[in-house]
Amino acid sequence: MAAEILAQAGQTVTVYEQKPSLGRKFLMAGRGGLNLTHSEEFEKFLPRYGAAEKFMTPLIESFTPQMLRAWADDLGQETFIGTSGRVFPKMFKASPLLRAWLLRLEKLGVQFKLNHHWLGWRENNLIFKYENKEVAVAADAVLLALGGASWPRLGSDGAWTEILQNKKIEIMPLRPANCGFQINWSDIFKNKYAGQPVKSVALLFNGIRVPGEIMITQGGIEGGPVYALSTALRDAIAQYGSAELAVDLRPDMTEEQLTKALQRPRAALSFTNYLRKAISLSSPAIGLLLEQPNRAELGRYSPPQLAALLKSVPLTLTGTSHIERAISTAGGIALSELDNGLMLKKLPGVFAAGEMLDWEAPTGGYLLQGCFATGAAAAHGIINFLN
């Protein structure tokens, strides 16, 4: 986005990319459908940025979700609003949009230098490693958009943190965001259910309730509702060493309705078959219930006791999944290091944008919107600097 705005303003722009091709993480983001932004009102949209809301507000007000949709439409990639309010290209995938975008940039004269790994500065020149040689590049202004540390094989490996710290730039520790969490499953449970979803549940933590579907992994859980709560869960684990997440296995039924359904005679049915027949509980959901330390006693629970547990099955989270597997990254360049044009105050002429800044947001279109908005803001900051 920054390259496009700068080129349209008549600037000579060169994009340096350490991978053999462009937009690898953008393509990964669109693997299950490219969620560009969200259609909700600003009153709900802006608080999604949590502690960085004040910082992000003027940036997103300057490059709004409506502007992002208009930009995609102008590239021939018309968008639509899904039932959840999320915005997608009608083609749904990222690749058609990326191809149209790169073609536009080429027509604007933007040059691309692939397989260039940034090493830092030497005598005010940018130094890149290219084909086992060092290449020095002089620039009137520089925009760093190097990502966080999730999915490093796609290019965002976090190696830039040391370079900037050596320049006395404050870097907040990089942490996984929109991530899965670790749970000490029993061998029986993880061997049987890893890779399977538990559908139509609701997660509860600190008074926040998020419905959806979770995925069982060998080491814990993932999924949309987990990602939505990931900031609060991650911070609780950092403070207390663990976090207790509650799972409502039947959010479509009240506790009273479950109690009534569970008063049905069990007869000769096993406990698991009884749960399947009485309340239509799926096999993975039953397995989740049976991960409780007192599993041997559950069959003797009264209907009210069992109903209460089904509405709030406790899971102890012991840690986050590795940052390499996280959807995005928290931490990065401290926002106090930037001026209003996203220039580093200690490095005049050097700007930064995207995920390498210290902001985070949930999935749902907020991440890409934030990246586009910071890129646009940095581009305008560079134009003002050069003028």
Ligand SMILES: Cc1cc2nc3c(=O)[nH]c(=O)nc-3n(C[C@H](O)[C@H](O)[C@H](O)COP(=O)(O)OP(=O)(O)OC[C@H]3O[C@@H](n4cnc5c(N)ncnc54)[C@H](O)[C@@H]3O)c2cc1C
Contents of the next structure:
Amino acid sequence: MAAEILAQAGQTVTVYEQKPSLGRKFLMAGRGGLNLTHSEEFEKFLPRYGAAEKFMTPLIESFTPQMLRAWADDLGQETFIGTSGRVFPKMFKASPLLRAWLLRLEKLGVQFKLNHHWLGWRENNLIFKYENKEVAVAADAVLLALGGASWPRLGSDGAWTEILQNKKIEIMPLRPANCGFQINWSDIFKNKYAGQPVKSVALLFNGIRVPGEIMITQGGIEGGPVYALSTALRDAIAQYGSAELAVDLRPDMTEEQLTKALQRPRAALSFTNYLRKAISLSSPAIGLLLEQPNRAELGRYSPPQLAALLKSVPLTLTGTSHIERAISTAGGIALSELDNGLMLKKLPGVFAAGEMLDWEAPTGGYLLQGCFATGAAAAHGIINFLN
Ligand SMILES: Cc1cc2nc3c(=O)[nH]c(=O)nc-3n(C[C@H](O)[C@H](O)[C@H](O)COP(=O)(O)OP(=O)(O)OC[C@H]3O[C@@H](n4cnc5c(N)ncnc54)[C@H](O)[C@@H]3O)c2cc1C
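Having seen the form predicted on its own, the form predicted in complex with the named molecule:
Shown next: the complete complex, the earlier chain at its head.
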């Protein structure tokens, strides 16, 4: 986005990328349909940036979700608002948008230097490693948009933190965001259910309830509702060592309705078959219930006791999954290091944008919107700087 705005303003722009092709994470986001932004009102939208809301507000107000949609439309990728309010290209893919975008940039004269790994500065030059040689580049202004540290195989590996720390830039530790969590499953449970979804549940943490589908992994859980609670869960684990998440296995039934359904005589049915027949509990959901340390006693629970447990099955989360599997990254360049045009105050002429800044947001299109908006703001910052 910054390259486009700068080239349109008549600047000579070169994009350096360490991978052999551009936009790999953008393409990966396209696998889920490319949730570009969200259609909700600003009163709801802006608080999604949590602690960074104040910082992000003027940037999003200057590059709004409507502007992002118009931009995609202009590139031949009309968008639509899904039932959840999330915005996607009608093609539900990133590749046609990326292709059209790169073509536009080429026409604007933007040059691309692929396989160029940025190593830092020597004197006033940027130094890149290219084909085992070092290449020095002089630039009037530099925009760093090197991403966070999730999915490093797509290019963003967080190696830039050391380069900037050496320049005395404060970097908040990179942490997984929109991530899965670790749970000490029993061998029986993980061997049977890892890779399987538990559908139509609701997660509860700190008074927030998020319905959806969770995925059982070898080492814990992941999925939309988990990501939605991930900031609060991650911070609780950092503070207390673990966090207790509650799972409502039948969010469509009240505790009273469940109690009534569980009053049906069990007769000769096993406990698991009884749960399957009486309240249509799926096999992974039953497995989850039986992960309780007191599993042997559950068969003797009264209907009200069992109903209460089914509405709030406790799971102890012991840590986040590795950042390599997270959707996004929290932490990064401390926002206090940046001026209004996203220039690093300690490095005049060097700007930063995207996920490498210390903001985070849930999934829902807020991440790409934030990246585009910070890119646009940095481009305007560069134009002002050069003038
Ligand atoms: C599986 C997945 C699905 C996602 N889905 C969505 C979604 O639907 N909606 C949404 O809003 N967000 C989504 N995201 C998040 C979104 O893709 C990111 O927030 C966004 O791509 C970050 O953009 P960025 O430009 O800051 O960094 P990146 O897209 O990570 O780009 C940074 C680039 O810098 C390059 N680079 C890094 N270091 C160097 C170096 N030293 N030298 C040269 N080049 C370097 C990297 O190779 C990379 O190409 C998803 C992420 C993942 C992993």
